[in-house]
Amino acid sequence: MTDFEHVSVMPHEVIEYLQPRAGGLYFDGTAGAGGHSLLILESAPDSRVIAVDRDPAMLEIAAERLTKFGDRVTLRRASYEDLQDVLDELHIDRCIDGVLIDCGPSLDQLAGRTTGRGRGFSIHGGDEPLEMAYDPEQSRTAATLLAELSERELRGLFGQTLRGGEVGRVVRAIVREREREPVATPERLTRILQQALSFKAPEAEKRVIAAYAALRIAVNEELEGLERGIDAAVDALCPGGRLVLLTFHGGEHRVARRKLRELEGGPIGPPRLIGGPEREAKVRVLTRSPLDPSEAEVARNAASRSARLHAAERV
């Protein structure tokens, strides 16, 4: 067995919510190391679950996790928001019982200890590639976006986690040392902004950290993919079929609180306008506020501390 073990998030409230039922067909977005399939799998005899991941890596985990339940669990190199062309691929109608994104890449992952060297996510990942791809194929990286966006998508790429004044201060010294030489390696990186951002620690590193988040989001499109994955995620669903969201950051929160109210149907436009258009109801939201981990799971696990639970209904 790998060496590898990776603890999935609200457990208990995905299966709650996601209410797998015998025979029923499942789709989990993002397969990371298997634990959220591996519970559908048991919670409901005879399911069946198809899981995606973009990172060949992190399949090849969960394949060996999953081993045991056979032709009940079919995977593919894929992101969540391939939905629907997966379902084509295996020849499959789009009418399924349940989809799961969960849109945390797995804190193994990003530390490089399922592929043997990092790819530069970790602010201590030394003289890595500065990548931060989830996909180890794609061109996108966060080397080249340091190297060719304008100041000004600069100024958009880290306004996504920084605060105003942090965000001047960053681009600022990105665009002059990369004149000096490609920014390409975390240790340039790293060193770049805690000279530009300039607090003590351990609040610099808080701050280094949240410039990293806004890189990956950026690298890998993940508010953009997680737009498309909800529309596709909907459409695929069979009237009752379930859909859950993990979010673990502000933008993603705001993707998918935004997106299930518009999929909820009602008015466009403002609420007073008399018999202006409406949305068509494809949804019945089931998490008003989205849930919180429970204190014992931060506990256990702190990285779940940011996690936060949506769940809708296809109606």
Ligand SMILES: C[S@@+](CC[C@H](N)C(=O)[O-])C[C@H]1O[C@@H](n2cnc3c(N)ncnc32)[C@H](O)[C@@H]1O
Contents of the next structure:
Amino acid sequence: MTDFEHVSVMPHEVIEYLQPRAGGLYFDGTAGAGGHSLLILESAPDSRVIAVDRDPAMLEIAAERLTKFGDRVTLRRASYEDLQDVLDELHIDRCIDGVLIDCGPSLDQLAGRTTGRGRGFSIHGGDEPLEMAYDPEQSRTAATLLAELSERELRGLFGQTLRGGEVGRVVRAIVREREREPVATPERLTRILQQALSFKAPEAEKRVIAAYAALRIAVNEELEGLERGIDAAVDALCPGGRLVLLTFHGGEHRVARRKLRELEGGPIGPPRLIGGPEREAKVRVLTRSPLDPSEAEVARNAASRSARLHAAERV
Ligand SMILES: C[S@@+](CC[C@H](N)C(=O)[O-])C[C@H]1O[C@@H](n2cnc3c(N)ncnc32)[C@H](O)[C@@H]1O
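Let's compare: the form predicted alone is above, so bring in the form predicted in complex with the ligand.
First the chain shown before, then all remaining chains and molecules of the complex.
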């Protein structure tokens, strides 16, 4: 596998906002292929990185790429929401200088390159099992959601990424088809979606990908996890420590912006209620408008196209 295939999103901007310093301690909440961890370790002498991922196969890739940093790196299989548990397990009772969360799947997971078997992340996944869970041992999968959710719940799920009129068509098709036979492979799901969405290529492929993203987000409870992860990160940061978030779709952008605004403190309730209760300010937001990748990066790496970078400093 070449390094080109493990290209990290917005690498310069992540380092510019994280500001890794010599001897600092950093938490990479989404190790993936280890690309951002590698940049932190290279840019700050004697810094240390604790990097976690829910997918053990991604940790294997990260371990191989980061081996040259020896004990400056600690890899753990965990969710970034459990940052404090990871620190406790490692007997680390100091604050963290910076936390990075780079949301969503890695290209390796999408392409089924991680474990020797794909897990149904891709619309071209053929007869792979329709799992879509980052943690391969998780019992909730895309197939179980498609089999068990009510029509109303399925509408809520697909409403996260599909447009109004598309949701009803997709849900009706799934409810009809699952009565005939379980929807348990990407081959079958992609065919049902293509028929229900009935657009011409290349728009058709984009809409099918959007439907897959809705399922993946639900399987991994990604939006709830991001919200809890931001709280956990902010609680663990040293004063002046930085939090950097990379988000990739509307749902994630909204959670990141809302959470950071909430953590900036201010009045609870109507803004003009003078003397009303105030929320404690935990962060100063550094990116009033989240950053986009540069045109040059998008030209080099199309997967960065929808990325937004949000950064905040612990007060
Ligand atoms: C976009 S990739 C990260 C790429 C990485 N920053 C790099 O430069 O190589 C996102 C990774 O986060 C992992 N992941 C998703 N949700 C997670 C969570 N709640 N906790 C830990 N890892 C998670 C996925 O398994 C995936 O490997």
